[in-house]
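Coming up is one lone chain in structure tokens, specifically the form predicted alone.
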Amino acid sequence: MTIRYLMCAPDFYDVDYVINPWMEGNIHRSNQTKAKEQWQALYDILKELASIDLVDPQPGLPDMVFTANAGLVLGNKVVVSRFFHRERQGEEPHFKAWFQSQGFETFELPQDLPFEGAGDALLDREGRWLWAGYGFRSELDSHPLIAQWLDIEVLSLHLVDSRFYHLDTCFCPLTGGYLLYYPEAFDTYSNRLIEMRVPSSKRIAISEPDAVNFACNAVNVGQTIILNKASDSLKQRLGAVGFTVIETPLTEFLKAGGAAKCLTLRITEPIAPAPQEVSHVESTVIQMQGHLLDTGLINRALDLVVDAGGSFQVLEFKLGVQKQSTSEAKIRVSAPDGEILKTILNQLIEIGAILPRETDRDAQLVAVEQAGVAPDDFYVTTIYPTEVRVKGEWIRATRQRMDACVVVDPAAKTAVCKLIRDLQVGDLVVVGVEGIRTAHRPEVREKSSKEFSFMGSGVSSERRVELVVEQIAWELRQIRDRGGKTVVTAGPVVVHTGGAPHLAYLIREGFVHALLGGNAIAVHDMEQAIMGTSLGVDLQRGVSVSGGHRHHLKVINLIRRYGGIKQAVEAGILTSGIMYECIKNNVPFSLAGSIRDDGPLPDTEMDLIKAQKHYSELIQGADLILMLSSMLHSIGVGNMTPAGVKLVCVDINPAVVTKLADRGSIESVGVVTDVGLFLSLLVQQLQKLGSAVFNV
């Protein structure tokens, strides 16, 4: 099949408007002249490759040159773009025209719901599925008109970064399966469903100056993909798994937030060989009910969910008519997938949002199974009243708190809020969203206008410390090949920090002989092996996740499921870490309780008496403690280790540094640092002596 792309001469091309952060500054500062003439480089170009099919310029639409938004093609038919901005609606008509002139089958979508074609989908190279955007310009829920119509698999991606307004502008499949793509404009989420679909071996990412020259927004045509600019360095790369790349400068049209694919319509695409329509998008309906607009509870719903990586429609709003008049609304709520809305649910049921089909429907029950293990997906309670439906009757939860389960007892109409470690065998535990709601008083609504969330605030600055990190670099190193011992004490800022892959490597190379912490460091450890994030927040990208803040009771309630850490790591459920490191490597470890504890993880010693003793029997024959922002633990330790050990204690609180180096050893160091920072330098000169080491 002859390859046919759709282009639009740029006649009328400018920069009149601004509907992206590209055209900010640059109204009417595009050079015509240049902007033809770098369009012409880019056709010739094409034409060499692939056939050129031209759509008629229209004047007074400047943006209609870029043809990717013209509709999205799967072999005879075409899903004909609902543009989001009114600047660009006028172009529909047009496109429409051309493809019917064509003989392909147009499918439009509602007026409402915008979606423009593949500057936001674009298809495997593979055939396998259709990857689709949202979040500035196309909506949620097109996407399951869009896989029912084209009888393919749609996979969104939630774009975050407003630079990166369309997929398209980020975004770039490849033959043979690869992908080219910038990781920061997406979500945790649609990072880690890339993640699933395309192996490492294939995913191409890019660095910010690449993004911004809009590197991937390239036409691929077999091995050659042509673009804007790329650095030597991405150029290199593609090479290397048999790409050509081919710069062509378009940087008038990068004034107006587009490239070479911008200005191209792919529009033969072949159809997959095993069609099948699938959306992953599920959605449901809540109902709101209050002072919806003064106390901006409606706002802050809405932005919850769009936050969270939904889509919404307000099907009905009747506002009071009376400040004292309540107002009501139904919402309709899309997620990319069923665990996404579930998050979102449950954040809309804490601000007082309910479930309309709750009218009819009792909260779902299940039994505990295994005494101190929650069943799966229980509901977490917040610091607000909840009420459980049981047989038809709402009932007001006892001993409310925040992070417990709800045990309804139906023959009694009780419910009671209990901590996972709590939950006795044959207890009923609320599960899901269904039959559950919280109450609000209107003023506590109004000053709560912000998310519950963990680590909200900002990171604090560092000074330089090499120096010292080349000394303890050095005494890790002779301590470990004479046999010696060194004991570490952490807490969970190492993972917090970012610090948790260096203490794992310290460890696995041998130069960490016991382990010394509370509850919170291995919790918060595992929970970025199993899900990526430290008290919600995803690590690699410094923002807090939707629900996040469930996670470590999740993850506390998985190890207890198992019986303890080494349990999990046999079963295969742990894989890496600080605490699988210690299993793997028979690393002792001693996890002392304290009464802030979640859970706590059955491996956590609750009776301080016996976690004391155990620690001293862990420094016993220490040569070295490495003390990592923990400051209770690390006081501890100090004040059960004996002369002659050495101390160093790494922490942003001077004060720590100072109290342990107050104790009067000679031994002691204080470092004054961020541990995540600390622990970085650390490896890489330790990294450094073993190759100088093997080098001699």
Ligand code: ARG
Second form
Amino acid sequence: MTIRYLMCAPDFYDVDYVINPWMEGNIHRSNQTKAKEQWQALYDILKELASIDLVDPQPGLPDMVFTANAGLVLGNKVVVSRFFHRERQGEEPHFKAWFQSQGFETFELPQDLPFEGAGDALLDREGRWLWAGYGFRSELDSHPLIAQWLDIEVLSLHLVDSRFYHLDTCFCPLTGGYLLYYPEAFDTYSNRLIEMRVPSSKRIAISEPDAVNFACNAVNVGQTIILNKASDSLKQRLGAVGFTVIETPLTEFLKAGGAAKCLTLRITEPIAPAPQEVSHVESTVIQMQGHLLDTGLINRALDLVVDAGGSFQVLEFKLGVQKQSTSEAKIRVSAPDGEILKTILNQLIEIGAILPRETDRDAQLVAVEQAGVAPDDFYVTTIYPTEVRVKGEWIRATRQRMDACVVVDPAAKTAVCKLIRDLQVGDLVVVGVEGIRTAHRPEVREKSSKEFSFMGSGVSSERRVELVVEQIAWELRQIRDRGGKTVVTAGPVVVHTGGAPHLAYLIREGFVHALLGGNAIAVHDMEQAIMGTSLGVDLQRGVSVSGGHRHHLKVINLIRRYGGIKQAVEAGILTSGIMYECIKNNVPFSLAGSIRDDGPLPDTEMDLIKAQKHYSELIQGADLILMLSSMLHSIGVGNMTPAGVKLVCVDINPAVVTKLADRGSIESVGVVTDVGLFLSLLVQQLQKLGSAVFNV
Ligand code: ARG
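Alternate state requested, the form predicted together with the named molecule (shown: the form predicted alone):
Following is the full complex, with the preceding chain placed first.
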């Protein structure tokens, strides 16, 4: 059978508008005469290898030369294109008419489902399956329809580099199962899919310089490959596996973002012997409600879908008209396969999406079979309040924290967040994504954004520290006066930077209601209180004391002799500092041990599971947690703390601060500064507030 191609003469070709990055800056910059010569040269080369049909060019449709986008042909069927951009939609009737005149059976996608033909869909040259691209022009949801109509397996590939907006700009299946492609144009999942289907001996991955010369935009007939330009090394590689490369310059068309392959459409595509209709694409509809625009929630949701390799269609968007009224959206989410869809849904639920009422089901429960081991597929909690549907009723999980399982008691209609290690045989754990929703209470957000107006940008700069301090002082004062709870986590840097007396002041004056730290904060605080040094450095004089590096061991030894911090205070050995004030003022503390601890102090809990439990008990009911220069303890505490608790994280290292501000919780404040300086400013401010009366 002769191979046939469809082309369209460039009579009206030009760059008239910008719909891809190549067209930028090239409006009316293509040379008409040269374009015609280049097109003719391509025509002449191809004419030697195949027969060529022509479709009449149309005025006002400059991109019609790119016949690859006319539709997708298989056997005598064709799926005609639905262009994403208005600029090219005028081409649709002309291509459709041509296909019909040739006796093709035509299939048409719904109006709002873009698909740009063979530009985004390439048959494996053995006819085993169809590779289909999405991400810029064609919609993922078109793939199942194509699979059905053409009776073929469709493998969906996610394009992620806007320069390679059509699949045929970066991907070219070749005779004999070879594949010429540019891996960087695809996401990780797609690369994995490609690697699973094409053995490495057949994959010819090209580098960026060849990719931007459109080396993948090649016409392959038998052992011949026609393309704009290829590097010597690429030509050698192709030659080594039996291909002859013919270069023919197509620079004028590159200005519109197309080359050899784009200018042609193969219209003889034989059907493979064993056709099978498969698309791995799965989709579902979700609902979101809230301040979707103001809070950027809708953008986050849609970005998340795309970043995870999915695609979306907004089916409905009801905009809240007034500032305080919420918006509502219904979104169809699709993914190239069921696993990816599940991952996406999990993330969407985390930010508050729900499955629409019509499809509401009870949460799926699976019993624990082995103590301390969750069933596969268990739902992992976040800091946000979680509700699960049990026998048609939504119930709120208690002991909210992140990274836990939800255990349900259907009889009692209760749910609780439990760590994996605490699971008991028979516990019913929520799995999958159905019947779960999380709430991002908008009222929390609004209230706190007024009180913490500096929070806008999350992490503050040096200049704003004073303002932040003023507001935190105010907040601490209010919490204390109304009998609330402030918890402090602190690292030894508090002591090294001279902050110990200030933190001691906060404890003495009743601003701190629990202290969380490790062995080090206690050791260095007591070293300073007893020996006047912190890690051997005299903080008053700022110099190392000779033999000072052993001071902290001497202190540890001393405290061990007395049996603990409390005993040392009672014996009159320890008379000032952070730990002293904790004992004196009955402020509970928890010191969690670690692998690097010296000693440890008798008070340090070296069993981490016990330490975690103790921490989480001390956090219960907290209104505010002040995290002072301890990445380890701060992040640990962050994980245990539900949304709604204000977090103030102070660290000289912006990475730590960002990590906590990242909670997505608007209630977290990051202050990048020296913690000693911060504490001294805070104390100064509190003293300024003095005994001013607070009416709360
Ligand atoms: N300017 C055209 C567009 O952006 C170029 C199309 C190239 N065709 C292709 N199959 N890659 O739609």
